[in-house]
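Starting off, we have a lone chain in the form predicted alone, written out as structure tokens.
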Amino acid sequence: MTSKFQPRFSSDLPPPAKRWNGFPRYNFVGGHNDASEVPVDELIAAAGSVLAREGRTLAYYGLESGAQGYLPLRRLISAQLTDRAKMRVGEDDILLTSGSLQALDLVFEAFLEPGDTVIIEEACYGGTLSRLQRLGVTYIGIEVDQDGMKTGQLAEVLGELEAKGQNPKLIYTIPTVQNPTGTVMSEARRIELLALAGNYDLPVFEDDCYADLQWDGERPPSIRALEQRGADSGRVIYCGSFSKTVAPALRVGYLVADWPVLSRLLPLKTDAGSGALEQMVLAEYGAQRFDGHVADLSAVLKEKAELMAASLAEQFGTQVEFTAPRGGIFMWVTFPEEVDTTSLAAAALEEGVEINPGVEWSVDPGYGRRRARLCFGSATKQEISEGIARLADICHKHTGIPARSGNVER
């Protein structure tokens, strides 16, 4: 039904919304976790606990903290991202955020106007891709494999930018549990990313928010750490948050920036405040809760992503490609030529099987018309099971493939 003030909306608005109608059977979208691993029992205990404590204290915006958020959880992530990024940060150094999203807004409202040029990672989050397309900025991507984003490239890229007069704004990478492919950049292209931005005077904005749930070997030290080993600091702003370690309905992240960035990002956070309560119990959680639940959290989601990885393989044989993620919650696959997924991912809906076509988290659309990200952290063992075995029925049904020959009917 259109709206009788369709005339009036701003011209410039995304498509209407559709009304939500609950989660299909096969759910293999979106950044949901497992609900069985959200800690319950102990956010109840931790929001009792807080909330005697310092209840009163909501009646003043920013809990008698101050703009930047609750100081207690500042000082948390301050002694999070000390062990666990190597980074050394204060809690002045830190500004609390409504999700990592209210941090992407922040930073990109502050550096980018239409016209700009930024450096992505060609698979790029599809919110870093909706966001850059409306603020009218062009964006460049730089292929991503097992190390994460090929330096050499971005190296040619500036190069070639450099020549024709250009000077892109800033540099945007996802290094650790890189999303939508699950890759670890290493600490030598790290550092090369670094050397480069330094080269061409570039910011770096790191996004980290999947970091936490890395899996296998140690967590890499953050480039925002990496930089303060050297003379020249302050170029990384970086960007962290609690939505895939705790809960994604908490709608807390943050940013870590040198204070001349954080007082021209201050201003544009307008919204008076992110949500307190969350802040509160969250501190009031994590202090001694965390690292246990994020191990607990980290096994479970192992489990799943080898469980979607072996239905994958059972069901499409050959004929899908994927490299099982080092962490996180996705799986990013890659279809024959012949499979759009975008036309498999409407096909699929239809029956009850849900997932994200790869050109909702590409830069080229050429690149992304046969891959999809399957996200294995909210749908059961059973689902996932289920589920991939239906995506292959599905997928044979209108574009031939799989061949049948290697799989049951269904």
The other form holds:
Protein chains: 2
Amino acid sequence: MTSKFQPRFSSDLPPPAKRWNGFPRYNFVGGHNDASEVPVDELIAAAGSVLAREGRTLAYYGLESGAQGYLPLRRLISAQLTDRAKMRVGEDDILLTSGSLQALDLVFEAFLEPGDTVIIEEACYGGTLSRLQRLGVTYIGIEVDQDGMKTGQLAEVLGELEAKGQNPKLIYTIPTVQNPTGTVMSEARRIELLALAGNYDLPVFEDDCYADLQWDGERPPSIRALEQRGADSGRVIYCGSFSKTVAPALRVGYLVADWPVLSRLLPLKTDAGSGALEQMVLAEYGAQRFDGHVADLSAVLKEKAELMAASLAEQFGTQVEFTAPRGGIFMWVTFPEEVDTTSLAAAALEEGVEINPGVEWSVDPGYGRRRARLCFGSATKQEISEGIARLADICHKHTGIPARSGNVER
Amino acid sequence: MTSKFQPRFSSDLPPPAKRWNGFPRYNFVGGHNDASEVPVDELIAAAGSVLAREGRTLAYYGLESGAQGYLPLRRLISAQLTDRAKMRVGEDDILLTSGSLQALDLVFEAFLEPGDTVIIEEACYGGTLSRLQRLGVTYIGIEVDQDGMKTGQLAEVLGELEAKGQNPKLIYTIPTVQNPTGTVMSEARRIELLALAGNYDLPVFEDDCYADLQWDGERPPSIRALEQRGADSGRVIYCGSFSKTVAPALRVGYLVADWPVLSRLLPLKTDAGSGALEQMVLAEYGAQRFDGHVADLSAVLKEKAELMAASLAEQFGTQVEFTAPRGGIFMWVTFPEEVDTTSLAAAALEEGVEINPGVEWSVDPGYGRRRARLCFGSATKQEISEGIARLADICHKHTGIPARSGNVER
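Any chance you could show the form predicted in complex with another copy of the chain after that form predicted alone?
What follows is the entire complex, opening with the chain shown before.
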């Protein structure tokens, strides 16, 4: 009775969390965004008007809209996706979620069991990898080039699995502004992926949470939109988010699926609805303001991407490689063989520079070990130039790379 | 390729959801609250001032407060719990969650595995029962009287389990304004429960989400507060919510636990934070407004509880039994043996009256089958009198009970 209680946890818990100690000085991790671009005044106006008109509905779980979420926001999303992703979406096809992360959880829980196999991109969002690991699911990575997931390789892998009598459970893809590569899957590849999914009768989970931030080239129709042009239907489950475009701390994402799927996902959402205030304010904020804001934000992010690219070129010369991202907030950087980015990240964090080591964003650790994901969304321009210079110093100190910076030998 | 896709779901999913068709005319289910009592003007003011001052922090996941949630709200909760629950709580002992439902999910996931046994109250929140069922956990119900869970019976049950070599994993209780019975566990029982938990080395999960709405008698110290008076520590995990007091659709709850527990719960919260706007607005709304609001709301709810009690007495005479709730929004009603409340609820819904059948709120279906939970939170006074009259009509039509209403033979 007098001793300190020792809790007995389940056997399969992740390692304990560490206390949060604030952000590092040069923060190139996570999905944070540009603080100066948060549309604060418009959000205040939206909060005031929607609460004045409908604040009393906060007394009801689901805001008198049912478990799928605030109806005016579902209508806004329906209009946006028709416009931006060329997709027909009814308000009843949408489930509002607590960020796109909850959308991942719901779909994975509905479809996946331990021992299942899933097809994903070789470089892939770390939160997807950790979720699949925790579920005891095997994942197979398909290479990504500038046109997105290589569908030729996908066809081979699906054929090999079939020959072994194995059936993957689904194909998960981030086709538009892929995380971490920043690539956009071509329309041709989307059509090929869909045909393969049809041949093997697999659901496709299309994670489009960065798609609104594509600034380079025309946004292709979503895979779900392309499916709607054919006779097949209901195969593609789509998710998106407002966290990347309006503000990360607003936890509003959405799933789009046919009712046979949505009706099975809904009972897994056991939180009695996602945050009402955020749903109401976003709906009130509205389509017109959203479009203008996203255009402004994309321009700012593009400038930052170019600055980070220039800083990397200046500081690392030819010793790092990257493809200019076509949108979003990330750059996927390849270092020389000598650099293990997990060690580099640990050393950099000691000196106030945080980066995401590539192994956490890769299916194959051998592929990921000399890669890193750098977020340019939240750092200021000054922090980007200074932080990349400091990263080069740290990398040089630990690995001898880069040997030169610009015209200066180190 | 041309056929409709048939998704292959996991083998253990709950049944599919049905489309939402709006609320019934007389809504006595769920945890909805009084729409006229939502403090709309204050929430608008709070949203305006907090966003003007700190809106740009929405660009960062976690609002520069880390994964435990918005620091000013944690400070507010710390002060409130010291005042209201007589509990010492530091800001670092708190994890903000998406309603108390997410708190349940996190604690159950951290502690429970299929085949485990949990001790709960015989009449218990339906969402707890469904969670435990889905986790494959066995639960044992302890009877509740006007002083809460019967600790004498708890001692017997723990002894019997020990004799059989079985170790329950935790004790879950809703001690203050118990759902559905509306009772408050006495301080003596709380101390006994804590001693038993110590003897058997069990964690206690104290769900206090209705505690702020106690209107009858003095609120006892929380079980966690009582633990702090002894030498033992860290055994009691506490959760609370703003959904019951400020507005249900605001999805903000909180967990209080020592770091050895919190650090294992945090990695299970994979949603990158709960809704930021709701956290910010609630913190800004503040302690003083909260206290005044809760006093007003409690007075309104008490009147409604008395009206529902009077309506039940008038319409059903001596044929139903209930104890006046000591707070909250629910009444737990016992019908005569002849009434199966699951059938009654189905018949009532057809005629626009919705009630929660007792089996969904009971460990033992035999105990629950003639009981029902009636929420008086959201219905207007007119709806309460009319709805209970209509319920009596429906019940009479289907079971012959009540045979008389007031002085009128049916």
